[in-house]
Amino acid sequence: MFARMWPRMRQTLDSRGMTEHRRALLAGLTGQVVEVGAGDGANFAHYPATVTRVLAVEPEPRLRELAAGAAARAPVPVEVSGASAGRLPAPDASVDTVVFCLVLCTVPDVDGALAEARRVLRPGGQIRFLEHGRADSPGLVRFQRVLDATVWPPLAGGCHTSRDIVTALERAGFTIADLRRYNFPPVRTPWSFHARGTATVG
């Protein structure tokens, strides 16, 4: 249902200003980047051409499929994959960027996949990353663990919305860089607590 319903809620948030955050997000990339679910593939058209090739990591049928129709008209080369978070198709040490866009608050192992994007990270390489996640008051993050424990991943797709990603990267072994905090949409929700920035190995 979910997967359904995220392309139409994708397209509202892109025109209210999600897109110009993409842009930020892959502004300056470079050679070879794997991007982890890709959903339906809303990043492909703001990769900039120094990027030589997009693998692009989907495994929820529909979403792969727009996905790939989204490749199609990508102004670099991307290929679009069902792999999963925790088993990236791609050699150690062989990618120059991994992508995680609105994602990992649904991955069902965040260390995991975070392991994972280290793996096939050369030495240098980076991990851009546009998360939502904890907010920034005790009592929001209350009442976010509340919504997690109960109606909300269901409803969402599995997402999870008190997950503190910068500090996962940080436990992962990633040094963070370039980090912005600020709501979208701008208003104090339980997941309108986002963080942008890049990470590299410490």
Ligand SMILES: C[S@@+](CC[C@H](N)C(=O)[O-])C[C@H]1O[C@@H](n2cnc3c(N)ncnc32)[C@H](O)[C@@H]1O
Given for the second form:
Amino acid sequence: MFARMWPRMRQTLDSRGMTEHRRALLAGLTGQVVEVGAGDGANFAHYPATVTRVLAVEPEPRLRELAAGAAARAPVPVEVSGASAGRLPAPDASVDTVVFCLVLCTVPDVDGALAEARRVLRPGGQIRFLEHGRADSPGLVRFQRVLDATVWPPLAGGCHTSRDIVTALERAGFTIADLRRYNFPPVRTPWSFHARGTATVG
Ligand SMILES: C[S@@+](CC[C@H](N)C(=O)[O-])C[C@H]1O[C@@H](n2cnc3c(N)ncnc32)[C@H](O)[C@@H]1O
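Alright, leaving the form predicted alone aside, put up the form predicted together with the named molecule.
Okay, now the whole complex, with that chain kicking things off.
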């Protein structure tokens, strides 16, 4: 159900400003990129020409088919794979950047996904992330936890609202830079607390 709804939801979010955040997420990238959980391929149009290849993994078949269409129209070479975050089809230390965009809320094992990203990154490589997550007040975090334990993951394709992705990146041994925290949309809801930034190995 989520796979059928996401492309339309995503287009609405993009038309309300998410496109600018996607562009900022990918600005300045070079070389080989792995994008984890690419959905219907919304980011592909925004990769700069300095990127030589994107390996986009998307385990959900309907979204993967849409991503393949977006890959054909992308300004850089994009290959779409049915792999998932826990097992990326790339050799050790082979890529410059791993992109996580609105996906670490959903993967079953965040620490495993970050360890796998670390495996494929070359020395000096980076993660670029744009994720929603934990709110800034105890009351709202309590509400997020209730949502996560009840209705929200089944309704939203496994999404969780209360994950603290920046802390998870630090716990995985990454150093965070260029961190921007903001509410999107610009109101305080369980889904609006976003973080965007770069996480480097070591
Ligand atoms: C909210 S959508 C975001 C899609 C896309 N990244 C974007 O920004 O439009 C979450 C995506 O994560 C994918 N996903 C869920 N579990 C995953 C996993 N274990 N590995 C890779 N992708 C996963 C879903 O299939 C879905 O495409």
